[in-house]
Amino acid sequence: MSTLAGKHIVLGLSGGIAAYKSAELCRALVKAGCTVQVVMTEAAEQFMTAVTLQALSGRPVYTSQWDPREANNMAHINLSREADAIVVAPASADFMSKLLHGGADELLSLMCLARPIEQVPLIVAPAMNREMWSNPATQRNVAQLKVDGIHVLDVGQGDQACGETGDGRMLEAEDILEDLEGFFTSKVLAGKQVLVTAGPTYEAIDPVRGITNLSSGKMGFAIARAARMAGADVTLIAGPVSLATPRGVKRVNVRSARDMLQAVLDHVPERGVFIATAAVADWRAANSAEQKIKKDGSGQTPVLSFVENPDILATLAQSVAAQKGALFCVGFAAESHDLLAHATAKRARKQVPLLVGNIGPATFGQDDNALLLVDAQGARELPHASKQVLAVQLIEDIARRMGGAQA
């Protein structure tokens, strides 16, 4: 489950041609198991109806601070109060001056205003002209807004409905959730430095044909998203793969095992995490062929010899860092059977306190996922979920784990 299911959100439009995302918002939040109260001002509603907002939240949308629906008639203080957030986006240039100077001429800015600061965050989700942003006045309200305890999410860059192109945009609908999502989870992380690895690496034959696996990604992108998401500064050493880098990660893209070992080598903490959830290939051929090994007609294949690649977990396991106990490693192994006996076998080899098990051909290119985490003590089993949810779940263990260690 999405760490926003059972929140209640009430999501404020203001003016923008941004609106359209909105209504994909509203759908997300919804989808990710939120109750949604939409409130438009009257300049949202000249670019999105209140109509379409209604269906997609299940929940008929305010518009005025004098709605007969209220008995006391004041919906600023209804609304504000059943709220987990307030969720404001867009937020134009002249929405956030309002925010700024305590403006309240309509029900969105009297409800903003209203509400419990300390209870009901208000979050803003900025959507402007390229010059708007820039200008110095939107930058010191922001700076102001956010010293204020008004949380401002990032804008995007790129073309924008003038036609020109630059920072201003509201962020994509799925970005936004992810920042909400994040904004909720408790940062058990807070203020770590952590190194994941993710997908197969690919280890050339000759130009065109290679030594590689099944290996999406999936879990490893998951893990430092929930990494992330706990409050940790997450660094992820990918494979080839195609999956978008998670927000606020920043990613080093690798090719082969050896490539992979010297990224670790460079961005491995000093104090943190290390996550191998990489499915590294164990061997590459002795010898890379410079043109493409072509088939002759006469039957003989080509003869290949390997050599054993750098074992990158057992490496960072017993580096410095990791025997003084500065460095939580953890490793994964994918195994096609006998999981448990496997796992515990390679926990001991590689020497690391925490071994995570699957069985690999079950979970390459899924979604979901069944983890096996393998201690000094025994085994515990994460049952079968999504690998979003397994990745938080793994990173709330490891959060306890490396309290234990540091108590």
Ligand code: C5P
The other form holds:
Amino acid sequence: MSTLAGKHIVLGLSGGIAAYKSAELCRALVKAGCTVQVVMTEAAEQFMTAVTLQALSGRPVYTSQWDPREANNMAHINLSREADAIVVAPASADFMSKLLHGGADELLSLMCLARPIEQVPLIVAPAMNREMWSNPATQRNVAQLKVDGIHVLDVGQGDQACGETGDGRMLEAEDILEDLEGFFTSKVLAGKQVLVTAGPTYEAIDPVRGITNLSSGKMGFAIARAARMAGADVTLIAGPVSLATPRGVKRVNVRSARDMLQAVLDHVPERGVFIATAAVADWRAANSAEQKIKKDGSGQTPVLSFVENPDILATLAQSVAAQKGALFCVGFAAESHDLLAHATAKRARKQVPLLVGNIGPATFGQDDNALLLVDAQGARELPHASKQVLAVQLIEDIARRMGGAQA
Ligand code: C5P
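Output block for the form predicted together with cytidine-5'-monophosphate (C5P), input the form predicted alone:
And the full complex, kicking off with our chain again.
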């Protein structure tokens, strides 16, 4: 379940061509379980109709401070008191300047000014031409809005509707949604460094063939995302998968187990958490051929021999940082049967405080899973759920073990 479920979001639109993305954002918020009340400025209505947003939110849209539907004719008070957050997307340069000066000459800015500042956070997603964005006036306004406690989201970079290219695009709806989910997540790993491995490795036999496995990387990516939302500084070492990098996560792509070990050693924090979700190939070809191994028509098959790969998790679990308790190591076990027995044995063998068992064939490539958390005291099950939900639960569990839990 999303952290946005059950939240009441007032979605404000000011004038900008990015308003078309707000329709998508409205839909995504509703899908995440929010109720959404849309408020539009007159300028926003030049770009998007209130009818569209009423249909998507399932609620009449407010566009005027003189709206007679409110019995007391105080839409700015009533709407802001009900909100868990006000999200202005797009926030134009003009609208941000208005917020900065406490302008209140139409409903949206009036409502932002009238909101109870301690209870109702205000989040803005800027959207404008690159010159407008980089103008010192806008940058000054952004800096001051942040000082005033307003959450200013990043801008995107790329082609702009005006034909120019640069910074200032509004973030995509899915990115804003992810930032909002992060906003409502308790920061149980604030200030902590987390290193995650994910996905399969690929061990070359020759330049066109190799050994790999069915790991999709989804569990590891979900864990990296959950750790980031919990406030951690996250590095994700990813084997060959084509998943999108979670927002705010530093990603390093690798191919083989030896590449993965090197990347892990390059990025391991002196204090923090190491979560090894990657399905690392146990063996690699002893001599990978420089050129493609060809069929010669004789019917003879090539003879392959293997050598064992380094065990990344065991290497880190034996490091000085882990031994003195500064690095908390978490392993995974993908088994096909006898999960508890195998996970318990693996935890002892790898010498890690926490080993997470799952049934590999049932979960590889899927969006859901079930986890068995095995530690020195015994085992606890995280029942069947989406990988993202399980990742959030696992991160909360790890945070509690590290004594940093607030939830
Ligand atoms: O030994 P096995 O592959 O079953 O152990 C699984 C756990 O060990 C996972 O956490 C995996 O990421 C990690 N591992 C590793 N390096 C290896 C093999 C496994 O880090 N070479």
